[in-house]
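Presented below, as structure tokens, is a lone chain in the form predicted alone.
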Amino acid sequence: MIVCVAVVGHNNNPLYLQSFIDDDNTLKFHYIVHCSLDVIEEKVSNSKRAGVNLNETFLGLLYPTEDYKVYGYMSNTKIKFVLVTTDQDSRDADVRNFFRRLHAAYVDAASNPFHVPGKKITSAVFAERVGNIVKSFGAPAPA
């Protein structure tokens, strides 16, 4: 089950964070997403040191916690997408598909002429679209 989705800017500024469980502790998800940024930076810098061109934007499992698994994805413009799930047996193909759909929704939201790049995404249409993507992967609607 998907419990949190986040979009983080190229300067590691949070652009969007949505929790999909009734837990009042959304600060916990901010912390998990913030910790995942260090892992993303490490994966990207290790690939550069090894001389590998990071054409693959899916970063895979960033780290597991006691209760969650955290996955990452980075666009060519260094926008980071983070997925927090409770599924212990998530398939990479499903997670990749989720990130592709989330990235497409982000591109549509960022293409809005009224959106200011680098600022939080406040679009109700984007939030609804993210909710629909999450629902299609078997999670409950946001509270």
The other form holds:
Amino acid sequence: MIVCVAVVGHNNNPLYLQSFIDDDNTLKFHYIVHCSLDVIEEKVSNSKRAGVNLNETFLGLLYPTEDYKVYGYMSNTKIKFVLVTTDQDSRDADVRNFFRRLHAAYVDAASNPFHVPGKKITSAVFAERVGNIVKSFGAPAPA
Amino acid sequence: MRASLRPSDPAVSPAIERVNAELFTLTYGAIVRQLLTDYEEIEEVNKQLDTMGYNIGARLIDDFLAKANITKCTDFRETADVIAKVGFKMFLNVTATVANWSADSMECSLILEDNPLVDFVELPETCQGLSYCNILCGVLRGALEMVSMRTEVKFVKDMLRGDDVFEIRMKLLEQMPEEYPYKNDE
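So that was the form predicted alone. Now I'd like the form predicted together with its partner chain, please.
Expanding to the full complex; the earlier chain stays at the top.
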């Protein structure tokens, strides 16, 4: 089950963070996401040094904690997407697909002329879309 | 990416150039944003959009008449139909429905279910009074004035404010007689 989704801007400023469990401990997720940024940075600079495919946006599993697994994705504009889940064995394809849809939702939200780049995403439509993407996570892709 | 904006309708001349829909939408969004920053007051922005639209419409009508292959309209009903079916199709690639005629055929509604101007757009709390697409009203008013119809055009339903469609109310105020700029004996 997905417990938290976060979008982080290119200066590592939080753009959007939503938790999907009831105990409403968003601070904990802020902390987890914050930690994951270091891992993202490391992964990116490592892959740059190794000269592997720079266009790869999916960063894979960033790190496991006791309860959660954290996945990352970074767009070419250095917008980071972080996914925190309790599933111990998510399929790679599912996670990739999730991030692709999240990225698309973000692009549409960023295209809103009333959205200021680098500021928090306040759009209700975006929140709803993220909710739907989270709900359909792991389900077979719609035909 | 969506397909380009202009139609491939045989009724419309194939020589019409097309523009990418997103470029168009984002450009319009940028204009509205800039107006909001410049004028600060929502009412003033609505007025400016209308004026800009008027200036566009006054020029666009010639382009429209040159390319649309239509004949002179006999009454306001026909005019409304042409706007809805040919005009909107030609410039926005959507078709409007003409509805809600008043008893004296002087007033009608153009109903748009889809509007490329508002893709991506969500009005923030602070801009609830903004008529985001007000430029369309201006365009219609300007264009009709150039073919000697003085009209009053305004939005009565707006999807950005939670309505289910866009409804533009168009009211014919008067048919201006065609005047020649010179007298016969000059």
